[in-house]
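In the block that follows, a single chain appears as structure tokens, in the form predicted alone.
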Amino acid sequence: MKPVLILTLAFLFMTSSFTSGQTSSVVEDFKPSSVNQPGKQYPMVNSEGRVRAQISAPNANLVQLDIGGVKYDMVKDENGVWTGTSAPQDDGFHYYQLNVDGASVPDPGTKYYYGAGRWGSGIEIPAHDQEFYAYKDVPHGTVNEHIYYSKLTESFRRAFVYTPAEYRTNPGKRFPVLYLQHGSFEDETGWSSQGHVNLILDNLIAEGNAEPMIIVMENGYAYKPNPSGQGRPMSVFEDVLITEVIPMIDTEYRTLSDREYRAIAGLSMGANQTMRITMNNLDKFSHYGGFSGTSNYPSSDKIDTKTFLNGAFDNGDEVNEKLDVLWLGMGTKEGEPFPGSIGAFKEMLEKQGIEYVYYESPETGHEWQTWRRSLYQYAPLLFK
């Protein structure tokens, strides 16, 4: 009995020491998140990148902070207020939620963002390189909400359109256009809200590192009407962009409408969509950017370039002639299928002798900091 007792006590001591060590190792320099609702103290972020959330739920039995794919148990005090702290998170923006007795709800302390197919909570972990999307005393552009009726979808749709500061101050000038797409389960609000596209371009343009350009951000979910409700709806996003959105933008904004002055890019699902759009319409685009995605290219030894995307990459010389920039980027912490798919796609490009630019965002995954950095790297290469 004595050896067992000694081992048990030793185990409890080690467990207690480990737990208290974990708690005591948390740096208590928490500050309210930069994206909190006005006057809200929680959620908070500390210098380690930990998130601390708080919610009043006196009748709840179990409340958890759900962030980064991990659920952290929160602790209730005598007033029924639950508080919980996460492990350190990567730099940048993250979606998260609170789980109250099995129900996932937004944190009432933060602003809400559309992601993961819903409006929910978001938080910023201050990044070491956040200067490139910081508010600065430079000329600022404008993001407009552009509502239009789509005959293809028989519905009202909207795009967000960024125009640089010079668009207002130089009314005789025309500008090149970048069409910039969001990822799956996000929408046209993503790039201007989570992505800070306007601040990134304002700063780049003010530094002389990017050409002043118009940026159009559309909703990548567009479907043909299906009155019967039978079967899956058919996507017509490519047709909407090519036959409705581009002519509308060229008509209603001061654009340079030649293909040399039109670029396109997208993240994840948007990278897939925009690659197909680009390669099917090389008469309309001269620059392509794929952020954390390509065209779901599985393996260079399993796909024949004569059939992949209708042979779009079979003639490398022709692709080099028509595309001024073919840009690919991803985060170093992204998991499959992205490294495998993008790696295989790069191998195919090299085999075909197609020129491309590749970038890796250090220590970020399939998330907005990767895509912010990707835009920051991609935009300076356009329209040179």
The other form holds:
2 protein chains.
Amino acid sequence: MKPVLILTLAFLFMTSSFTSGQTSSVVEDFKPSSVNQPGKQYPMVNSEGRVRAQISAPNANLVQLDIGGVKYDMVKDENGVWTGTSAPQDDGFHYYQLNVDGASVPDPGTKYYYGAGRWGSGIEIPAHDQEFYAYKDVPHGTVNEHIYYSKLTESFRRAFVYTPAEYRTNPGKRFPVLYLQHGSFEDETGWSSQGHVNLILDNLIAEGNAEPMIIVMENGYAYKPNPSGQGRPMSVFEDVLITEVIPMIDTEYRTLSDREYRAIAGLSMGANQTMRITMNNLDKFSHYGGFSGTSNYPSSDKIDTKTFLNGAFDNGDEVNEKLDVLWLGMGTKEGEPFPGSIGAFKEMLEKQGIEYVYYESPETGHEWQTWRRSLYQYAPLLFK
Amino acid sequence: MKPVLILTLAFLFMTSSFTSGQTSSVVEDFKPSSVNQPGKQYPMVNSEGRVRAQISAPNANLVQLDIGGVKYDMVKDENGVWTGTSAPQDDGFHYYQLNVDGASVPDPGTKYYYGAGRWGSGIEIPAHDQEFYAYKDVPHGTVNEHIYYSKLTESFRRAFVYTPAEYRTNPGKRFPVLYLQHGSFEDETGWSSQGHVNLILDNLIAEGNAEPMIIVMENGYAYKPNPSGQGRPMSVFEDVLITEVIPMIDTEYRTLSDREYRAIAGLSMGANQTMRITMNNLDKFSHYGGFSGTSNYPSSDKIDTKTFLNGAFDNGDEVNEKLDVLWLGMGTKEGEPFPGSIGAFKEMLEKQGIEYVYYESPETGHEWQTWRRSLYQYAPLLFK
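Form predicted in complex with a further copy of the same chain structure, per the form predicted alone context:
Following is the full complex, with the preceding chain placed first.
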């Protein structure tokens, strides 16, 4: 039986590779991904949203394309070049990697992005609505890398600060400010890189659909020094933002510093953080945006407004008065605990008579296309 | 004889691996590289400047550390983790990669940099003089990503613009401008990433050793559209810089726009380009810095000033009058054609009685430590 078994396994293996990589149903209209390194043809994307990766690894035993939680076996040609094709992916940006004989590595064909806790490969599946973050011949703002020393964390920290085109051309004018946060295992680079914050705002502003605004993107991880190394590190992000970053931005940039001109938003972990920060500091913020997250995460239990966030939502009228915009959004393909926890939060808002805006990004999951669209929906509502 | 031969080869192979990877003379004081990804322990660097890389690749046959033009075989442990150690490297920043069964890939432990024609791994060998680009609690300038549409190339282009801290805090003041170029197979990101332009200037300015200045870092590759696809693409970088970038910067930033307040410098290919641009546009530039390159590259022949750059150096007195600073530098470990071509250029300058400053970076090659030091030497001489 043994030889038969081996042959059967070999056949299954080949069939399986064939199925995941090269089925006859694949539409052969692949083009290089828009976020490839200069001059690189691979990875490619087709009109179905499939990703085709390729790498030369003449002496490898097994190379896989690892995307969307699935590993696709790649196939080696006579020159030692491996090629593999994924199932269709959702519109927008995805992190992924290659696996070469057990080594999980970035694809040398792509530019690199910080997310999922590492700098690694990204790919862009062209979305039907990609025009809202396209490069257009409109006035472009700049994204400024801003280094500062934080006394609270006793470390150098970095924010990226978007200033609109008019900030350069109209030096007498002051601007409102949006503080915009990334998610867990991401950092301060996300929004201005894979998030396209600058292109989204440049386009909205040029169309007259958003107020020119400054956008500050900080790193949501900030810890008190812990020289003993004992216990869990204590997050001081709220203190860093409120007592260090906001005063610095208001001093060094031409801001409108009244609360009515200060908004905040964040995605996932950033939504959770910024909701807490907003409700703890209603004297400082007038607009809140929660992209794919709320502070009751990950619970989908009914919210008790007496205790939740120290009773911050218990007086609905006061919240309505303080918050010009309370905005929530998520993707239709997001899995639990997001629909459950955001749903429970919405129920609480409705019970309390608190006004809010709710948006669903069609056919996207807990990924950047949902958050790009969320910003595109949220920004026009600010500072009106 | 065959088995003996095979055993001998195997022995030689093992010995060779042993020698390059784990010799008894290696000083075991390795520390994580300063440019690792957050939380990553490897790669490490020791006090001799050796690099030790590590990667999990349980099913690989051969993994190599590829740095400084040498491939070092790595050794696999019982858990499938490969470790390898290089010979001592020069001080400063180096590009490198790993090779897994023939696949040349970035090391997933490091941050990524554009150079050598790809985004890939970098490592930092701590230099004895690293204080000049260290993070210090001094006022920090910002590095601004500036997108614009170029009519000449019919494409969106990007510059990075350093503005000194005083640009934010002293809004009535205008500043001189240095245009600073990268080398071949690099791009506009190099100087503000691995080049540390912002930290070098922040520190020099804080010490009172350089004038606060704006620094514009453009992409030196710019081509006229070539719809036919026939023939070589035609570089229009000089036109882009002179007719598009400089007017844009002088319009949108608070610059001092007289020629006496405009300097230029570049490294390697950028030195070659900027020397031509300077000599073609002496009405626009008053300071020139050539880091590891001159426009007679790669020739080391005696320069005929009647013909070289259309006779631009033929009248030495005129050059002395026009250029406040003509600065040349290179590393002592640079190989040909750099010493030869720069040497021939210096001989020409001396023959013509043209004043220049010459700097040699000790014990560094055609790499970023030479260029960081060159900027550190050049910037204090500007706009005096």
